[in-house]
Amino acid sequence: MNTLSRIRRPARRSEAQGGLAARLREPTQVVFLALLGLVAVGWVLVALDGGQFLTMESVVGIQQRSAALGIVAIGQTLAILAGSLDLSVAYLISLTSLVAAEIMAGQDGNILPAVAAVLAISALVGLVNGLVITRLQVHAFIATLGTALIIKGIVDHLYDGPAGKVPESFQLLGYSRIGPIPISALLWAGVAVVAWFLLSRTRLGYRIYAVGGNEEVARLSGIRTGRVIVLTHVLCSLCAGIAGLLLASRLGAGAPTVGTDGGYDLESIAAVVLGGTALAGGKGGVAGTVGGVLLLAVLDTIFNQLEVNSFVKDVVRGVVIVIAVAVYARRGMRRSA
């Protein structure tokens, strides 16, 4: 019996042990240990430098600087677990801000016409989207990079600088905290439980996956795959249209460039890679993404901290990317060997 006993413990502790390495190689944990990881090293390299890391002040730039690009990223996640992807977000919030802060017109009573008419914007520009890839069988890097220049050209076309003017009122969602936490961030953190709501515990979100997994098998097991398809673009307007929001709230007024200078259909589709989330679709979720985000976020501090030029961030930018890329397509081979 104690023979038995002790045959069987050491087994058990290896099991463990085996479970605990395999939780650690998940995207997810993967994506947090390295950004803790990124912390410590930047912590030290600022302190090397004779500055001070996380001081109040950082830590709520970086949830500040995060906020807008997260949102956008939760929508982005939900289009490319369904092995979709949208291009036309960083248009599209240049156009929502435009759009929110002409017809708020700085005052307080057009607020809520404002937030409807962008969020209806959005969701048009979604279902289209969603549309011309389901129906007219385009691929979505075609669909919403057409959408994309659509857009630019109406925003061309209309405005040559910023315009409208944002209520001060409203202005208090870019720039309010309660003690160190940005209202933009729980902002961020809502969009963020909803998502992960959608995709955990609802029938849609065990359809995203499948459908991400593999359309064709998905489509046979009676999902309508276009229908799902249609919706998460949807939702990622919608996501983009509230980033929209948000920064005309930070700047006052709408610019024609704030979607692209911030970069966020590349960026978006970034955070969401370096997340663990497929391109291929059918594997990921928010959790992921939102330590992606967090990630660029805390780079981006790292960097101005250390004052590094432009041109070294991107090159630095690119290489996390590539490198968090092959690392997990390296663990999916090894899996499926």
The other form holds:
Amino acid sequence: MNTLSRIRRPARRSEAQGGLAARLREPTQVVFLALLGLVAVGWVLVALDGGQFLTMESVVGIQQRSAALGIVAIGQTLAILAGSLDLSVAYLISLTSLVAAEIMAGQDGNILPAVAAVLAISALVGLVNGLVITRLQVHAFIATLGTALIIKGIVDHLYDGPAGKVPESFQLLGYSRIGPIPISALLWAGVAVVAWFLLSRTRLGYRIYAVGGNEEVARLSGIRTGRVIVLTHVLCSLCAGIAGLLLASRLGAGAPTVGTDGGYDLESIAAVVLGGTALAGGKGGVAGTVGGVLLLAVLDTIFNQLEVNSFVKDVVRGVVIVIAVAVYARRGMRRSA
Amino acid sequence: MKRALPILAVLVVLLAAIAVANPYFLEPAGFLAFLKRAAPLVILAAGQYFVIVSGEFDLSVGSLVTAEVVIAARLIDGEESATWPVIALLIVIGLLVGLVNGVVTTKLRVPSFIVTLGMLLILSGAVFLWTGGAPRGALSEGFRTFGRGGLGPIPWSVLILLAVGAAAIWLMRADFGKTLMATGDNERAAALSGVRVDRAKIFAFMLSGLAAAVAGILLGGFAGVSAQVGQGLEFSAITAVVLGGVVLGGGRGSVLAAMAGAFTLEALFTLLNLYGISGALEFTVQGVIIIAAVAAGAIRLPWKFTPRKGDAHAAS
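The structure above corresponds to the form predicted alone; please give the structure of the form predicted together with the partner chain next.
To see the whole picture, the full complex is given below, headed by that same chain.
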């Protein structure tokens, strides 16, 4: 949020003087307001249905359900802020879950090598994505779609079903919790804080916004734009790798379809956009993404508690995403008018 | 036509390679079978071309194809007399979905990536909701004729493909095509010079929806009823269009090249099959080739002193 207001202040000084009301118009605040509203609506609906909405169980559930998507979405935020996007994350998650479980093979001693291998593979995939986009001038959509197909082919060729075994100690990552807070939620929070720090307190962060805002201007002002884009893709893939580890620990094994079943590619992009980050890059931030992911998770929880058909969920989710983005676009128009 | 030359050259090489591996391909029946198989993707690519050249994306076509097939099976339910009314309904649904995509994109100013992604979720959810998970009903023989049967030796789908191709080329030569191209190239400039930008884009989305409806009718007959029939087709169609040298972000490329791109993709699949690289690894090879082809296209550009579009990344 800090980054946002700092970077965009010159253009919007009149609004910045408007105090609280104006500050509420920041996209990130809007998504949290919407989240509050949704919690209220959910609470009423579930109460009318004769249940209790914010039980300990459901709060823990929300946190656990959102952790994997949240971590992926934070990586995706970095890529999108730099004006790119990554469609390969879902297959990368499947691949890394398999790599992790295969190397661990149920042995505690193998956890470290497995984690190292997963991070190395993820970084490599991100590097390839970034280099193809910047050096070979392939549009990010096609480049990462191509990478997705390559990984899908490899995974489908080698595996028919779940493989490998995750030792009990590593499964703690997915299941145990400290008080009401699951470890996985802490992991997500950690990734979010690192990304927030990177974006708002480091030079790289400023450069990411600059490149996403206007690549040509950024290049002319001396930023090595290619390098910045490659780095965001490496970070994005690393996040996907971490999500793969988390899912492997939860499943107790690697699964060739865990990434695509979760729809992590398109859903992570949707969460980022829901959080007010512009798909064209340069505007938005991690805080909004956290809100977007939580919004999707709360929506899911409400449906679960009301025992709504899972296909209705898809329909409603589609409508919500479109409406939310339409609202942002409307506000954008009013501002420029 | 000049823009279509590189992809046509690649296509000819691929077709020659297929013919070498499988001489049956040179006989009319073998070649017609290839055209028949390629027809749905080529038609989808033509539809996707209109959207992409106007500077947008349509991610909803895959689930729209699935929806069309599932709806057809359930409504017809083996009843021969229902064939034509249902086909009419499918076309209306396709146009309607395109209309909604277009209106939300242009009037509500939502990036088309998100609009059509939302539509994808809505359509797939709605179809499964309506069928309870597994498609029900059956297609009539009359309906299947379009995907399977033929007029003498020539499959219906090839005739439909020819008609669609001719119509698409005619549309791009007509005023509409010029308007659409101007819209995709520089929306603001086009709007200032009196182009009804929104109308052109909405029409493009409706053409894409129509193409999905036609592809659904062909695929329903050809491949049968399943909930997976349209899976991944949106990405294949976009890939085909880009393979044809059409620039994501709009304003560049020809519809002929986009359709040639779809043929190339299909020829690639055929070739991989012939050489025994079928199944999963097919995806890997496809991924490598897509990246390589698009990269080759991008690298050639400075040579020809073609001005590149400024911000290729802001595709939304």
